[in-house]
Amino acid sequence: MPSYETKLQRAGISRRTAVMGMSAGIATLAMPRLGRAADDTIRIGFPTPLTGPFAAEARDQVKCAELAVKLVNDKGGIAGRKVELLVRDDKLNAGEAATRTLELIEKDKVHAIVGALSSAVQLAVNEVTRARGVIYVSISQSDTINEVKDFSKYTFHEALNPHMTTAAVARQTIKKGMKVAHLAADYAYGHEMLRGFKRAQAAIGAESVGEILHPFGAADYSTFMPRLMSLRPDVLCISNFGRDQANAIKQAVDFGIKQQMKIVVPVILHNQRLAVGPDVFEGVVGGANYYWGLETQNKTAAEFNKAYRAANGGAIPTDYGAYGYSGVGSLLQAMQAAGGTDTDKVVAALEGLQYDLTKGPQHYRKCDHQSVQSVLVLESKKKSAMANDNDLFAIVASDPGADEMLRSCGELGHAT
């Protein structure tokens, strides 16, 4: 009788994915890929954490992804075929995400997957899609997904990655000779952002004076703050996400940390700034893929904002919401260019795609399918400087997209 490992190998599934998706059952994991449904609808699967600490960002991604689909359908669809978005709650859990992705592929017969909002979860989704030969457009920050061990021809990464983001933020906030301390979440996102900041500060000539890892979802940071203050850094880099960011910054402010050092974050989150108000975030600097305020200087941003406002009662799109729009939108543009959903043709179209959906030109680099794009650096405004309730940030810098801002293909393990 074939061993468990042999069965998984025949199915094209790694042991890691099988363990994470155990709730789906070994029989489901080993099931051969089924043919597409006979109807003409193009189905895009969209797993995202609608419940849990990242739910606010996930809901924004869904709204923007739905907008991308609506705009295409309003123009007649793809080669006359309507597009449908199938949203599933991955509950911010790798096993749940693997299960939902398998169901989307096997039961719902999706033509591609877009989504996931966690470094670890997107890797679980990627394991399933690459084993089944289904295109996956990731819209969550990750360095790992571009590396050769996790990459496949079907994997595209539309989001920024930690190397890009931390380098842009460090250039604006860290100077030669400065002392830098780090508070990072103890999981993939925090680890990758910490690595990115340390690499960037080393290149600048700054000194690392200490780092503290905190549990994911921590509510109390009081034990960490005195230790960070004792390090006497010039800059404190806080690398976490979702509610963790708001909680950590609020408690840092309560301890008086902003009076002693500059607080910077790799990604400054629109929703978390709204959650705790201007006084807490005042002066905090961080990176972003998008900010609605670009509309005064960027035609594409103005058009995206206008379409979003029209569909959402005058509301503005958020940073992580924009990922949902550009992730689905770039995929649909590639399908349009390919004339349909043939996987190899869509992959080729994505590799050759030049797109501009929210903020300026973007393209997927051939070797690792990373989207080359601009990185914004934002600073949270004080209340008296805000023109209105949506005027959250000042744009400090906008680094234009270029291959040179990425780790080299050789460093990632790809042939050059």
Given for the second form:
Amino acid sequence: MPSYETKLQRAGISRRTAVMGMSAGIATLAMPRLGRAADDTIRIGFPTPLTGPFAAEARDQVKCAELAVKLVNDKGGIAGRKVELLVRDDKLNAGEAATRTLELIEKDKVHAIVGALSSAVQLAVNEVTRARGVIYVSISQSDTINEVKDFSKYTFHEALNPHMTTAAVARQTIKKGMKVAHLAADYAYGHEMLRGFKRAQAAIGAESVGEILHPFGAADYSTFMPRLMSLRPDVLCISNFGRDQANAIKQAVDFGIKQQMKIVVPVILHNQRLAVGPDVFEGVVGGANYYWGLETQNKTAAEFNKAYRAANGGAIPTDYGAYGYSGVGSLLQAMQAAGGTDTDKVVAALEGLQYDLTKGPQHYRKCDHQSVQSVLVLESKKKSAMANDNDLFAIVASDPGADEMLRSCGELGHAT
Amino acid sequence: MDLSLIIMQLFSGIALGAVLVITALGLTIVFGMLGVVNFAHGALFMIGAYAGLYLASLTGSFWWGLLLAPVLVGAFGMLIEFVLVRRLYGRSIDDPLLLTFGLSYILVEGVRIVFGSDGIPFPTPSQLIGVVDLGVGFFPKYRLFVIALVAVVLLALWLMLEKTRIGLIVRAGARDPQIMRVLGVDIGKVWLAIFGLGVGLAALGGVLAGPMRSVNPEMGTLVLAEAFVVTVIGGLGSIVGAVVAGLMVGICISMVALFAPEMATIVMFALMAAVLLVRPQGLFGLKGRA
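Given the form predicted alone above, I would also like to look at the protein as it appears in the form predicted together with its partner chain.
All chains and molecules follow, beginning with the one already shown.
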């Protein structure tokens, strides 16, 4: 029986050509990766914490971002180019997020980054995109990202910011002369929300009776409750996010805090309300960027809900999910206007963009790239008042978007 | 700072400590008797919460969930011992450690697939909703119930280990399994039961924690770390150690929360470091074991 090699030689193929052929074959297999940069797909990197305590919100963001991409692709893409979303798990860790973002830029050659859910993580992503000159549309709340220190011309902030949400919530819940206590998570988000509430309550003329900072991601909040009750406030502001919100509110209610004072949060989370049930959240008031129930009074919301329902088996979009849609959606509209992915042209297009994707008109303010948009204030319904399982909140207020909601460009350190 | 606030804070600390004790107990019993460091303990705590919730909704009563979940999850623990852990006895300590570490990932992922990664509401049983007036302030009924139940479980466990023939065999088996075999005791069965007991305690901790914290697939991760800290402070394998250290950590966290709230979690690790410096084997640990 002739060996494999002699067979090849008989066929007129030397060992050398065989080796060359094989390496060519391997190169072809590796091609999709290497050749990526050359094809004309528009790639958008999407780091988000798919694992960890914000996973529920992160998954909703991905679903909504994918919907935004799908709708554009269904209409033939942007200037004939298809759009692709590259989702990466940032594990709610700033270092991980920075690494994934760098990979998305260097290896996957993305044209822009949208995403990140934690305020600390988004600042890490922003560091990377700023250094590489890549557009970043942030969809997590932050005040500092708009300030001169962290800002760059590539940074856009689609999410509400702590200044906007706390002001809107405080206007509805805090009256002159009231006593206010604070429980806030000890990291960027908690600090910024606390600062926002204090600024708002000072403007209203309410008094701060105490602040407690709790460790981020704690499971038990019972040890803070006796102190909070002894402060005897009229309003308790709980400024934390994700499961921290669910656990903190649940344990506050266990201690009978709701009989003594009103519980207020800067951002009331759809998923956390579902996670602990209506009895616990009953009467809790908080801010929101979006609530599906807006569909009865807003045409865009109705259209967004309809598209989401069609793509997700009848489910409704959530607050943080909607950010995924409006963040990616506004970027794609700007690319459409710019006729492609040229960074400077897209930046200019975003600055001039008037968009209405989920709830009414929005635009990015030129000096700090903060999205000017409406702020909702929601109150959690009691079980008996719910028309169905998704009927979670009553809309207390819907403040239309206006530049006056924001701190002035001068205050943020921008040239005016 | 008035006295009533400090007393209230003490109660919060004891209730927190009670949850720590019950979870650390299962971990330390399995290590003390079997020499197995069970890294799946946190995942089994979480399974316990889900099982409790599922059984409670099936039967319509929290109490059936509280009673049945530890038993069923404990039986599941025995299955794990019989099929997986048993094969690794006598090998180095890392083998079962790696096995249970891997198992914890499978369990968490399994729950995510079946129940989803969102949290699920676990309502407080209607009889225990509300607060009790302690004279110095109001305290949740449910947390008082947890303190009482943990005390009862501890008493029962102590009686079983110290006063019964089974307890005698268990204690002797931990000392010298060889001699027990010579005496005709089927030590394999004892180990099976001990592993089941340890897992059952994890599950009990999970069901008890359910109405206080949100129930989600990752809820065991933090608990595992806490249970390890408590076990290390008390001394690996020491039951008394787990009880004393659990209450100590709970009260310590609570008192620190009063004066420097942002340090409340760190203090647990600081306490561990301090104890290890003075007594490397833990407060009640035997020398040469740690």
